[in-house]
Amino acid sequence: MIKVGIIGGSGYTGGELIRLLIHHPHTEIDFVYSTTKAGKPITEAHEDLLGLTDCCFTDTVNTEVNVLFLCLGHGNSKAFLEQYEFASHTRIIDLSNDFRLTYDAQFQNKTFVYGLPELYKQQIKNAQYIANPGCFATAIQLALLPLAMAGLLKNDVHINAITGSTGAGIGLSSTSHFSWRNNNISWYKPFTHQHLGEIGQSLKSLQKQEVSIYFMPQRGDFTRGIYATAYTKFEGDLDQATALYQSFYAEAPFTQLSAKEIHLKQVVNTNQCHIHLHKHENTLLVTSAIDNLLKGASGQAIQNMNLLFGLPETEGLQLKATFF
């Protein structure tokens, strides 16, 4: 059994990790670390786990675990790893943005590999430290990677993506409060969102040139999911685009190309990304949908863990969408 430690287990991503790991056939949770809830039952923070675990949060760590998941706020993973030294055999999967960019990937004696399996599967298999991608970054990259691989992102790319309230984390703020969020919609960080760095980095690694991306993120009045639309000029026809995407994702078990228009309910509570292509005149519209807490965070982290330990990529992630 793979012994697992979780740092920052009281938030949304920590809760989803615990849920997935409890049901994973090859994992055993060794500890769930939380400075704010140490000694309290995990079910006090994650009521959906009632009857599934009687474990409590702790403020101590076991530095000998096989794999460590860091579910900390951005900037805190580096501080934590500076405080604790883990065994040489411990794999680390970080869910913050601390190590995603190339110039941040080297830390102490560790080299973090960017953990997008559809792009870096072989590198992930041979890695010890993984920087899990951001949620918006996952949805947008999966929408654009096939075009970048073919060198076809030659013009501006315009993206509109809307996320559920869980994307803002468990902490309260004026824009995550129910009375503000319900029956409401707004944009934030227009053209400057922090995930643009990792998106541009991946696209450039395939196309070898900068891609101009204009990204408008939005807050939705729902709890889970990301629905992203991206469009750019495309000289080929729809059949050519479809063949391009089918070929690129032929070995990607969680990325599906749909001939029909897609919607969020197809992917919520799953580790799937669904993609749909639409051609209008000389413009290709690519729509992608994911669950921001699973394929955009904890599910993808488990997917990376499976690759690190030589397990089937889909182990513990055969989840049904909450379709109705």
The other form holds:
Protein chains: 4
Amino acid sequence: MIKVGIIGGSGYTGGELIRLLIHHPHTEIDFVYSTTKAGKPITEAHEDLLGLTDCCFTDTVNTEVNVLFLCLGHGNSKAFLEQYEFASHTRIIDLSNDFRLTYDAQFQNKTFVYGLPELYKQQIKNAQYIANPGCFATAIQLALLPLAMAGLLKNDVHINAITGSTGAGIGLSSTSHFSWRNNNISWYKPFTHQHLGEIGQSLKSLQKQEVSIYFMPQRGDFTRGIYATAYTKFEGDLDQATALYQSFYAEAPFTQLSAKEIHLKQVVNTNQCHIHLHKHENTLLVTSAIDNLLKGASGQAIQNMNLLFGLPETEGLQLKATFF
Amino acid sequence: MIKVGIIGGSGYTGGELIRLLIHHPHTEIDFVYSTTKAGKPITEAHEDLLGLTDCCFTDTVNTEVNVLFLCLGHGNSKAFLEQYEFASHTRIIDLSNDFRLTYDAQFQNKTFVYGLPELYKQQIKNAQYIANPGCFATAIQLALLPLAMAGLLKNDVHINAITGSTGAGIGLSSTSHFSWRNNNISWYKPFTHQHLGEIGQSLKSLQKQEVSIYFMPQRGDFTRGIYATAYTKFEGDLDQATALYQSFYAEAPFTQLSAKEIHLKQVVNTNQCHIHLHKHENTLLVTSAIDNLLKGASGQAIQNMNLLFGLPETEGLQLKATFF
Amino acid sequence: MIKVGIIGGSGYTGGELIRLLIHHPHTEIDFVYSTTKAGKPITEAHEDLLGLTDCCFTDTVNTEVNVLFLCLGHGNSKAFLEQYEFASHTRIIDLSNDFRLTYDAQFQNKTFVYGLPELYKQQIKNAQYIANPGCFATAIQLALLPLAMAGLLKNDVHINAITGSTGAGIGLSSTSHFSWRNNNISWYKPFTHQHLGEIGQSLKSLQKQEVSIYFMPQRGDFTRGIYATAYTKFEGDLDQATALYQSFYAEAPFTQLSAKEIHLKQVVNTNQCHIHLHKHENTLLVTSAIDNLLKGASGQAIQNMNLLFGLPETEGLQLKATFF
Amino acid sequence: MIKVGIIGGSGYTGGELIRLLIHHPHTEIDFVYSTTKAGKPITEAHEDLLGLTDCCFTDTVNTEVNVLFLCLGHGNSKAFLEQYEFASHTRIIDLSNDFRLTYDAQFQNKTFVYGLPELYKQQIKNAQYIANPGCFATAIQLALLPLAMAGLLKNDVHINAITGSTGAGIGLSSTSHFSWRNNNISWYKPFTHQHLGEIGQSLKSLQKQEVSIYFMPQRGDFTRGIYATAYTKFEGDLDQATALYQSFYAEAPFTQLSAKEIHLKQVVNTNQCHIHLHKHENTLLVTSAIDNLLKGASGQAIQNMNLLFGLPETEGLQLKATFF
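Following the display of the form predicted alone, present the structure of the form predicted together with a further copy of the same chain.
Starting with the chain above, the whole complex follows.
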């Protein structure tokens, strides 16, 4: 059994990890660290786990675990790793944005590999340290990677992506206040969202030239999921686009091409990314949908863990969609 | 024109008062006091008012206004009134629960009248100080008053009432966090909600005996409105019940008896209370619905103001329902 | 008093018209025609009106009314007008898309003027027949008209607009089934929505050249409102853009420029359109928000009626926002 | 492998069964029958299954399957079974209300056992035909069974239970229209809901006397889940009540007693029932929450299948809660 430690277990991504690991056939949760909830039962924060665990949050760390998940706020993973010396065998999967960009990927004696399995499966299998991608970054890269691979992102790409409230985390804020957010729509950080760095880096690694992206992130009045539309000029026909995507994702168990138009809820509470292609005149519209907490965070982290340990990629991730 | 001052104008009930007063034909907003927003435009907190006002919140108080609305947290109205001496002509309408119960109604040299027009219209007309009823208390009293008047609340009354999130105010809290509350239902304070005091007091004033109430308040996953069901033993038939309600509310412009079953949204964003009667065997089920921020707070406060100043009761309250 | 007839009064736009007209100081509803509800009380379809009207739907038409509102499905207005001969004084405001395009505007002996007051106020004042604009078309035109007027829509314009479910009307459909739509997001008619015709026609009338628009309409999981983002290249700075919009909307009582970022709910249940300008590098982002049933339909129809009859443009439209 | 047939596979409960069975380690879906979708891919109705199955709905029935699930509208199961002769080894689990009541349980040569494992586990293990309980009936029985077992339901029991929209199924209706239901609350069938029959039958089997129940079912503005409150007079203290429940559910893997107050979402998308006990004066309040489509329908059907085939009760039902 893989012994697992979770740092930051009382938040949303930490909670999702526990939900997944508790049913994973090859893992055993060694400890769940939380400074705010130490000593209290895990079920006090994650009430759905009643009857499934009677463990408590701790404020101590076992540095000998086989794998460590860091579920800390952005900027805090580095600070945490500076405090502890983990065993040489300990693999680390970081869910923050601390190590995602190339110039952040080297830290202490550790090299972090960008954990997007659809792009770097082999590197992940051979890695010890993983920088787990951002949620918007996952949805958008999966929508664009096949085009970048074919060198076809030569014109502006226009992206609108709407996210559920869990993307903003467990912290209270005016834009996650129910009375404000219910039935409301708004944007934030137009054209400047921090995930553009990851996205641009990946696309450039495939296409060897900068891609010009206009990205409008929006706050939706739902809890889970990201629904992204991306369009750009594309000279080929729909069949050619389809062939590119089918080929690129031939070995990707969680990324599905849908001939039918997609809606957000068909991926909620799964680790799937569904992609739909639509051609209008000389514009290709790519729509992608993921669960921001799963394929966009904790599910993908488990997928990376599976790859790190030589397990089937889908182990513990065959989830029942909520759907309704 | 009636000069109006609002204390606590950046919260929900304060905002609703501004929305109503700005279109009221006989009022003029003199000042809107807010310690947290003083100096900032009112539209920074209430963005819908863009183009309708360019006033700012203040931290000074004009003690000569004709009417003062207190929109402070419970317990803070007394403290506020101890700091200021208002003109002898100033009428005061308090939206907190500080003065609603008989033993709280006398404060300084002021006598507060309980501001439920359906019960105390004459007293309100002659009053200077009004304790505006609570939201649950309004919905529940309007459902039960005609029975109490007829002395028919002799058996247990069972009440379930579900409220929108705005009932919890603008303050951030875990139960008003969107990710928690969306699609969720929960109860709080079963059988002990603080509004039971007001309710019991009014019913007893009519019926001259204690009424035994079982009240389950619930948190709904919507923003506005209260939907209450109340049932008790009733020996008469539906026509007799209907006659009691029609008679009791004959002069109440905002309380309507619906022969058809009611749903919450038919009163949202209005000052109406809709009531439906249903008889099953020897049980009478009374359903009532109000907008918690209007008939349950700021709308009723304006209704009381109209009565205090001899205006038509509906002035400034002929509102378009949101309905959808 | 202006005598009003409504054709198609049991649907959403018909209902909103009744809600507005019932409180309008200069109108009197003469009849509300509905083939499906004829003979039944208006409150059976629009329960919020309980106590405000006890009229019934009719299946007869008074051809002598002063103004007639047509709230029929697209394509049905022409058919209806072919059946009846209205008085020579009867003004007609059609809410369908039957007469909006120039080549549809001439019908029988009637000339329909496109009823967007921000663009054609003088023509509307002198008109007898009005083609009321579409909801998306209103939100998008108001976002773009000042740029078109200045001849600045020379590059591609990228638009994403998300609409509430009431935009789809009262008819039952799988994409308006609650279990499907709640917490869901999806698009429809990408780049080909039928409102592009109206939009292009208006923009071209100002700028004298075709505008290239990429329009992605989306279905949101809320009931009321349209939230639109539109961006294009703009060489000037934000102050120059602001000056264009301020100047263009100087006489528009319902179109407000917001210095602060806007969110959808600040216009819901009002006739307002709020616009926010944001500049990033050489891109100008224009965000607009309206209530699809009011400024996007019935509210604008009343605004047009006011203009037709020489009344103040805002008469009967000073509405309390729902806001929460 | 257990060969499974599903009748009525394009609806909600059929879809949930497919979602569960596709990951169940001991089952193989033999056919999914749907008259409306025959010939079309299962993913056309259940888009989340993209990549997980490429089977199609059929209009033919394999009468040799090991287990058959009937997901037909109430009243249609009998009609269906009259048309087909199934193999003598075929077990049948019916999700309608056709066979739940004692006087319906005998049909043709078949005896249906009421499939509530918490009450009839041994009988289910030995049965061939199962009448799967109703959703409200499950939530309410699980809240009351321990009290009935102890003979303590001697006074009136007052129940309020609110259900998600999926309880009304895939059929379009005015009360499941998004524009109506979003942000709305309403009741239906007060005191007369058809599940009262099942509930009363079970309680009486334990307590040997009629139980007087007042049941108010409500429609909530969410998709999944039932949240029920039930209270009655109870002379003992909270510890005594807790002991009764702990004892009764000692062997029930899906029914958990929560010391902390519960909210609906902690069980959504799981097969769990969470129960909370609260004592106020001499009233015991029992709150229960289930997912109406899982523990209230398809999940419980799988639980019954597991029991019928001697599998661990939780096989294939260790589900990740949606939680948010």
